[in-house]
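In the form predicted alone, a lone chain appears below as structure tokens.
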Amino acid sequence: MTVAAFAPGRVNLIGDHTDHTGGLAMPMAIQLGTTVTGETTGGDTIELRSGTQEEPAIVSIHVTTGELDGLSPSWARYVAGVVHELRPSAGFCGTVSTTLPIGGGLSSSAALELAVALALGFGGGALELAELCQRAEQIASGVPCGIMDQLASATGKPGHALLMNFTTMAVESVAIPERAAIVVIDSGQQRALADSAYGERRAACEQASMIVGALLHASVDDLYRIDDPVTRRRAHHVMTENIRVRDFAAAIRTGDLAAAGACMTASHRSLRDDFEVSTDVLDALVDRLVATDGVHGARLTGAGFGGCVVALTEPGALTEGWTVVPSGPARRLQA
């Protein structure tokens, strides 16, 4: 029996590097995504082929974490991570196709993970699916990533962004105004998260939390208790970013696109100056976009170090990039 599963990518409108600290973010699932199609076999291997890659991903259903580093092509590690966490009872042979730019900061890896998990028979709830695929990503990449990407793909809602609280794991749908256009522009600078300083940034946030408590509830005055200036800047970004997420959500609810855009641009400045995950290429792109008529605000999206920028605009203000729309969740298409 042929099985097909689709998982959307996501664009994060605001709230980066907050999920691993129990903070707030507001991503949305998008219409671009990854599809896995195939059939269960009587063997003990998962074999997936991609139209853009010559080499297939071949993974044993008994794969161990020690075997992941030796897998080729590189995307096979993400397949193996899912197989390791899901432990399917039978093999699978199929194909992978995607409309997402790889390494662009739109969660192509999370989309692959969720689509593979669903195709291989995962049958639990959205949060359980996101948690499984977060674990798969962590062992596949070696990066201690948060759960935002997987949770956004698992809980997407057409026409809505998703206000997430990573302390309670609550997800609230917020309608995107019809007159708002959301455009994603690739900076041309490929992001390599595993080679970045993501782990270092996370460690700094954990250190700050040990001093002032949960960053979601700490006040800016608490920053003076942090002696190390670098750790203080990292914490300042997270604390003020949580405030910006709340302000952005309130502006979207009332249709105040100018205020929402201002939150996005301020978020980029904080990611640039306090968290230091932007690049000259991203900064120049954001500056050019916010100087364009009809653009309310722009910021890097994703972990940084390259990838894409997201802009909130009037319809038709930009002729470059992809106009993305909030879409539904990861799902099986056939069974």
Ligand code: GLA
The other form holds:
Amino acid sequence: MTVAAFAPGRVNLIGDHTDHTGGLAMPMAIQLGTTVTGETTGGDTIELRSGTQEEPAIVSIHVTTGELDGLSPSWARYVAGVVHELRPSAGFCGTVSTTLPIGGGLSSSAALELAVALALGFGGGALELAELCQRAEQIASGVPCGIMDQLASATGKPGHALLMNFTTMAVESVAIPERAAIVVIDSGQQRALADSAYGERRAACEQASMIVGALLHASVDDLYRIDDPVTRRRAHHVMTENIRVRDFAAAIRTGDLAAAGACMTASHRSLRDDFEVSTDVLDALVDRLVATDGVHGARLTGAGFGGCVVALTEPGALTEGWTVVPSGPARRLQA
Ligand code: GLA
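Next block: the form predicted together with this ligand, after the form predicted alone:
Following is the full complex, with the preceding chain placed first.
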């Protein structure tokens, strides 16, 4: 029997480097995504061919974390991560196709993980799916990433962004006003250093919360108790970013796009100055976009160090990039 599953990519409108600290973010699933189609086999390997990658991913259903490290091609590691966490009881042979730019900051790896998990028969709820795929991503990439990307792909809602609280794991949908256009522009800068720097930033946040408690509930005054100036700046970003997420959600709810855009641009400055995950290329792109008529705000989106910028604009204000629309969740398709 042929099965097919689709999982969307995501763009994060605001709230970066908050998920791994139990904070707030507001991503949305987008119309671009990844589809896995195939059939269960009597064997014990998962074999996937991709339209965009030369070599297939061939993974034993008994794959161990030790084997996963050396696996090639590199995209096979994400498949193996899912297989390791899901432990399907039978083999599978199929194809992968995607409309997402690979490694471009729109969570192509999360989309691949969710589509593979659903095609291989995952049968639980959205949070469980996101958790399984987050573990898969962590063992595949070696990066201690948060759950935002996988949760956005699992809980997408047409016409809505997703206000996430990573302490309670609550996801609230917030309607995006019709006259708001969301445009993603690829900076053209390959994300470099992102892996090692991600772990370092996450460790600094953990250090800060050992001193002041949960950053979601900390105040600016609490931050004075952090002696190390770098750790204090990292915590300052997270603390103020959580406030910006709330302000952004409130502005979107009342249709105040200028205020929402201002939150996004302030978020970029904080990621640049306090969290130090921006680059000159991303800064120049954001500056150019916010100086353009009809652009309410812009910021880097995702982990930083290259990748994409997201802008909130009047429809038609920008003629570059991808116009993305808030879309539905990862799902099995009628094959
Ligand atoms: C990457 C991670 C996410 C999140 C963002 C930054 O996309 O996978 O969990 O931490 O970076 O917000």
